[in-house]
Every structure is written in structure tokens, then in C-alpha cells.
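Just one chain is shown here, as C-alpha cells, and it is the form predicted alone.
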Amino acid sequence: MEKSKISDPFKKARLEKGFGKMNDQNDPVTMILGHKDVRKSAHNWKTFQSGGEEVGRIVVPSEVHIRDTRQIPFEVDPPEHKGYRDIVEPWFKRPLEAKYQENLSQIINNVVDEALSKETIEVVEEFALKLQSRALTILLNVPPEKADLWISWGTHVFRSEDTALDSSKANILYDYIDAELDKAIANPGNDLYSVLLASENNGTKLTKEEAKGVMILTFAGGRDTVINAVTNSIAYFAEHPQALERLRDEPEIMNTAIEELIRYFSPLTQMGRVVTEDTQVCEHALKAQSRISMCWASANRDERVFEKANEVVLDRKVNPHVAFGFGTHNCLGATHARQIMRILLTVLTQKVKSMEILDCEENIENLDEFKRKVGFDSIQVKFNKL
């Protein structure tokens, strides 16, 4: 079996009943699996709520035991959501600027050059984590050396070896953000911390807690997802050199290829909501205050929507994937992530002839009745120069 292959464990349940079940820390989740039902649920923010009273409950696995700061605008519903989104959206569109892309290109070129200079490289820690952390300094507009500390945290901010969620590890991030916000209060600059603290929502300045909520989302939301996307891409092109050759010969399909890789990998498996009233999905009854998840990974393999759903089709013409979410809470960091992927694949076509997977350990999510590979815990790769 191909090491880069990401299987679809949801197919049977998706076609037979449209939903699945998982237990999350004794707080059950009904997983919505079909593309149409996922989009419909994501759009219906009144019945399937992101805000709610319990902070962290919409995340799967739930973060209610490790976090009491609301992630903004992720855990806020309309109409309040729009005020926060209007503040942060222009900042997160900066990856469209030429200077931003130039800085990002320099980072990615350096990471690829480093990989080419070594006999072999462990891609998760030594390539993807470095790339993600260094790219984040551009998104936050902070000095590049800040990335060294973030890299030292390792790939999993919230997880340790023996538990899904680790409050002591999470507090490292929360304490760091508190300290950085205090510095920005004392000496405002042109970084994201300072911009948030100077922003107003409906005529009122954002509080430190609100700014912290945006920063937690920025750090946590774009970490594992970018690492998975980058690592899975390296694995795919290592096993499909003809695909890398095609991108080299047909750069015009680059954007289409990126959307297809993101659909296929679905770096974030699912995202939850809290049900506000008794309702039903797929003829399955749901009680008020219960939880659902919109399973992006399953929706992105729905054979009723995607022809050859379990294959990577680099020039896929129609691709309504939901890997970046859907509706009100579509991913703020999508523009940044797309630029990372675009520049990375471009640099690979310019500098890399081929790649070889020498050894790997898969990262498997245990979702009770479903077991899903999201990427790798480690993967040793040899990069060969063009």
C-alpha cells in the first residue's frame, strides 16, 4: 500500500446512514458525514452553534478542560461574529501582497535547500514544523527568530505522548501569548498583537482577553493543519514523481492541484457544533445541548459529489471541497495556507528532481468506529537535486 495514501474510513456509514458516532471524553458527538449534510449544517448557525456557554466544547476533541478563553471569531456566532471578523479579515488577507509572498518564498527556499543539503531529513519536525513556524512570523509580523521558540514546543502544542489533551502543555502557549500581549500593551508595534489591542468592535476597544482569543486561534488553528498539509504533500510527490514532473511542465494547473491536494488530505478531520434545539440530521434525532461534528474529511470523499473521490486528480475541474470549512466560520488562515502550498510546490518543481521515503510512522486518529490517518508522526525522506 502506498505510504502517502489517505483512506476513507467513513464511506460505509456515509452511504448507509449519513452519520457516525464517537465518544469524546464522555461527551458524545454525532458525526455528519455527507457533503450536502455537512454544508447544510455548517450554514445553519442558529441550530448548530459555535458560541455556546462552554468555551472549547465545539472542538473535537473538546478543549473545555484545558481552555477558558474563547477563540475569536471562531467561537462567536452572528451577529456578533461579523464585528470581530471585520477586524481580523484584512490582516489575514495580507498573504495576497507581493512583499508577503517574497518573504514567504525566502523561508520556503531556505527549508528546501536545507533538505537538499542533507543525506536524509525527518520531514515532520525538521521540515514541516520549521516551515510552518517560520511562516507564522510573517503572518504575525514579528521577528523571524521568534520561530525558534515555537519550533522547540514540538509539533503538538496541546498533546503529550500519553494523553489527547494536556493542560500543562497548553498553558505554555497561553502564558506565552499573555506575555506577548503585555509587551504590546507597554510598547505597541505593527505586529498582530498590537493591531488587535488597538482595534475597536462597535466603538469599544478589544480587551486583552479578546485579543488573546484571536491569538490562540491563530497559533493553534494553523499549526497541525499546515504541518499535515506540507508533510502529506512531500509524501505524495515522493511516491508520484510523475505528478511533480507534471506540475513542472504545466504550471498553469498549480492552483487546481493545490485545491485537490487539500481536498484529498483534509488536514482537519472535523469541527463540532452544539445543538440549540431538538432537531434531526439524516433522519437521526438530536437533542438540544448535544454535539455534532461536521466531518470535512468524509464530505471531501463523497462519491456523490467527487468523481474518483479517493484519487488525487491534479486537474480536477469542479472541486467544492470543504477542507477550509464552510459558511460563516470558513478558515481565516486559508489564504496563508494556500500561499504556503503554492510557493512550496513551485520551489519543489524548481529544485527537486525526486524524493524517496525511507521510513515512516503514520499518525492515526482514533474516532471510535472510525480510524483515520491524518498524516505522519515521523517520515524520513531523501531529497534529490534537480
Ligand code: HEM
Given for the second form:
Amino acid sequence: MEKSKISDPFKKARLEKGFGKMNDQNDPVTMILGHKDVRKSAHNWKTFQSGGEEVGRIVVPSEVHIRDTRQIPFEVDPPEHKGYRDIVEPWFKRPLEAKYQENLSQIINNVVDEALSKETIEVVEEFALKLQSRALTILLNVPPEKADLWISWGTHVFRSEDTALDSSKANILYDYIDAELDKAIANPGNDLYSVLLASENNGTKLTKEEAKGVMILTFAGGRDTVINAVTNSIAYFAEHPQALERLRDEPEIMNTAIEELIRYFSPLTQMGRVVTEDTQVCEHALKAQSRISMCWASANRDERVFEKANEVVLDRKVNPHVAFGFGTHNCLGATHARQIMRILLTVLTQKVKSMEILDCEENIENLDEFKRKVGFDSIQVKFNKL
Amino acid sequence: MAKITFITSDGNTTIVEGSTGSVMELAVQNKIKGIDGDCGGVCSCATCHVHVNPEQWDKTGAPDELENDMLEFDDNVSEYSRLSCQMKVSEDLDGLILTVAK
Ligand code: HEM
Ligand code: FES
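Structure of the form predicted together with the ligand, given the form predicted alone:
Starting with the chain above, the whole complex follows.
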């Protein structure tokens, strides 16, 4: 049962102090760990800001040195945030449409069939990355072949072996998006690029730079998160065949199961903010211009909120997790991510009898004081047909 | 069977009927504007927020602690706020009038 386990390295600090410290490229971060404090800080966008001057600073590890394009709506505060969010929100609700779900189902059935047809499969690159990239073509409404290039970038498009961030790799993505936007300007279609370029915020058209800010975020925000959610789900069901059995017999628990897995995995560990005025959290003084982060992963294991916080309880009915964030900037891609999970779990119950983990390499985030497993660098699995 | 009335932000009034599930599910099935139910009813998204008609507060009762903590940070919270996913449809709710918060 150990390989699929995601532990909670924050427990001691959360209970004793409520915060942790992490140095990141000489720009330290105070990590907020308790559920209540995390929600409170996420709510308080005036004191804990997303849209400051220094683009990329709210991301941990900081992207200040590798990116100048402001990500939208992510690095914009209210009231401007709402104007942008209103533009993109309807588009990101399309996963609720039947046709969208049919297309997604086709993609997921294909990757599961492929896994079943092979002797063994490396799930991160050959399953999760493919699934995530192909699903993204539906979200962007672009031809399915576009996914081939994104898959060829590998899982490390923003990461290299030794440093967490690598500007030459990030540039591959930024240059690609520039080129795709130019094509959409020359030849508008029904894809997200064109829709963004045609939309207006308070009567003025979105600029190319603004559209680029949305696209970068859509590519970056939905990549590792979805890959980890998918890979961790495979690992979990491989080690808990009775859980897969239960979902087969009780499909009515599908919704609570998805929310619970997302809580347990917390694919995005934390997200930062810049402090705008001297203040404090948990009786700890914070200086203006310093950084905090809201540690979603820690909040989601807070024993004051979740009974059996370190266990996966598939039918957990009340589950106020913050895996998709909280308040203003809550995850725009959540509808898409939830549909991926719902269809993946459904297809697994329909086609897969069991899975075995043969070998794996964990992906451990180094957060200074804390080491947190978010998923796998690689995991070799054998899928058995139902 | 319970008849429940939803008043939406565009001023429209819709009366729907149901006997099982949560009030959020009933609203989503009937496409009530402003009730999205993003998290499917696990108390994690607050996209199912309603204001109960004050005179009928006894019918629904007050939110429990976890629900209350969720509502606390909602900008439109009132004394009569509830998350509709945390209310079960039953005879007891017959005649209830809810104003959608969004
Ligand atoms: C399981 C998968 C995912 C998880 C756990 C996740 C998690 C999160 C979290 C915690 C936030 C809040 C950030 C903050 O408060 O600053 C967020 C925001 C966001 N996410 Fe996701 N995400 C996932 C998938 C996706 C996908 C698939 C997309 C798009 C393709 C996406 C796009 C975004 C965007 C655009 C925002 C910013 C929204 C805003 O600022 O208004 N996410 N996500
Ligand atoms: S549906 Fe998400 S909190 Fe009610």
C-alpha cells in the first residue's frame, strides 16, 4: 500500500506554529498551513495580492527570472480580475456539454485500451501525458493532431533535471503560443486563441499580449496538475483493487470519490501571494513586500476539519477541500479536470480488472523544511483486462 | 413531494418539484441560474449558495459548522444563507422560497 501513499509532511508545523518557512531563490516564502488561515488569506486579496508589479513572483518556485508575460486572470486582482474572468468563464464551462464529454471519453477510452494492449506501460509519459495533452485539444477546440507536439515536449517542459525552472524550456512554450496566436490573427477560427483575440474587456479588444497571458496559463496550469491527478489515481487503484471494485458496484459514489482523490492528491501543493502591508498570520509578523503561500496540500490534511485526514474515504460527504484553491482565483480548469477524472474512473471500472505497479520513481518536491511527494517521475504498471 | 421556489438574480421566479436528492441537485436539474454545484455537493465550492426566506428559517434550520465556515468567506453572505447542497429535499421543505445568492 505504500507506493500510492501521499504523506503529510506539514503536520507538525501546522499544529505547532501554523506556518512554515521556505527559501526560494533568496526570496523566502512564509507558507500558511492551516485550513482556516489558508481560506482566510485566499479571501483577503487586498493584503495578499496576485497582481503586483513583479510578474511571476507569486509562483513558487518564483518565475520572475523566466517570464515577463502576465498570466491572466491569475496575476490580476479584483476588480480588473472579474472582467477577464467573465470573458473566459463560459469557455471553461464547456466540459459540461454532452458533445465535449463524448470527445473526452473517446480519448480516455483510447489511452486505456492502449494500456491494456501492452505488456506493461510507463504511466507518466505514455498514459497521463498523452491523456492530458489530447484532452487539452478539446478544451482549446483545436485539431487533435496538435497534441503530438505537446506530447513530444515531455513532462519536463518547464522543469529540467537539476533546477526546478529552466528558461530555455519555458521559451519553447512561449514561442509556440506566439506563433499560434499569429496564425489565429491571420486566420481566425473557433479555437480559444481566436475567441480570446475577438473578445472585449470593458469595450476594448484583448491585446495579443493579454491573450498570450491566458494561453500560457492554460497550458502551464493544466499540465503537471492533471498529469499528477491521473498518475496518482492509477497508482491508488492499482494498490486498492477493492476501491475500484466498489466504484464498479456503487457508481453513485463517483462524485464524492473524485473530490476525495483530488483532496488527497492535492496536485498543486501551494500558490503564493505578495504581502501589501505589514500584517500577521498565526501571530507571526509579515512585512510588506514579502511573500506568503497558501499551502493547499497542508490545509487539505487539517485534522481540525477532516476526520481521518490521511485516509482516502471514497464516500466522504462533506469535503471542504481547497485543492482547486479558494475564492477569487479558484481554478478555472476545475470543470475540465473533474470531467477527466470522472471519465477516467468510469472507463477504469468498465475495462480494467486490476493493475500492478512494477517499478516507480517518486516525484518529491523540495520545499526546504518540507519534502512533499506530488506524484511520480515514472511508474511502470501492468494493466489487466476485465 | 416538495415544491420549492427559486428567485434568481434576473428577477425570475421558478417553482420546481422534487422528492429526493439535495436542493442543489434539484436546482441544477432544473437549470436554475446561479446554482452551478461545481463540486457536486461536497461543500467545497459555494456555487450553490442561497438565501432562505427568513420566515421559513425553521424549515431549513441553520448551517452546521463546516458549512458555516464556508459561507463566512462568501461576499454575499446573509443571516439566512445556506449552501443548497447541504439541504435534503423532503416533505419538510414543501413551500420553501429561496433567493439565489449569485
Ligand atoms: C487537478 C487539476 C488541477 C488542480 C489541482 C488545480 C489547482 C488550482 C489551484 C489551487 C488554483 C488557485 C491558484 C491561486 O489561488 O492563485 C488554480 C487556478 C487556476 N487554474 Fe487550476 N488546477 C488544475 C487543473 C487546471 C486545468 C486543467 C486548467 C486549464 C487548462 C487550470 C487552469 C487554472 C487557471 C486559469 C487558474 C487561475 C484562475 C484565476 O486566477 O482566476 N487548472 N488551479
Ligand atoms: S455544490 Fe459545492 S458547495 Fe454546494
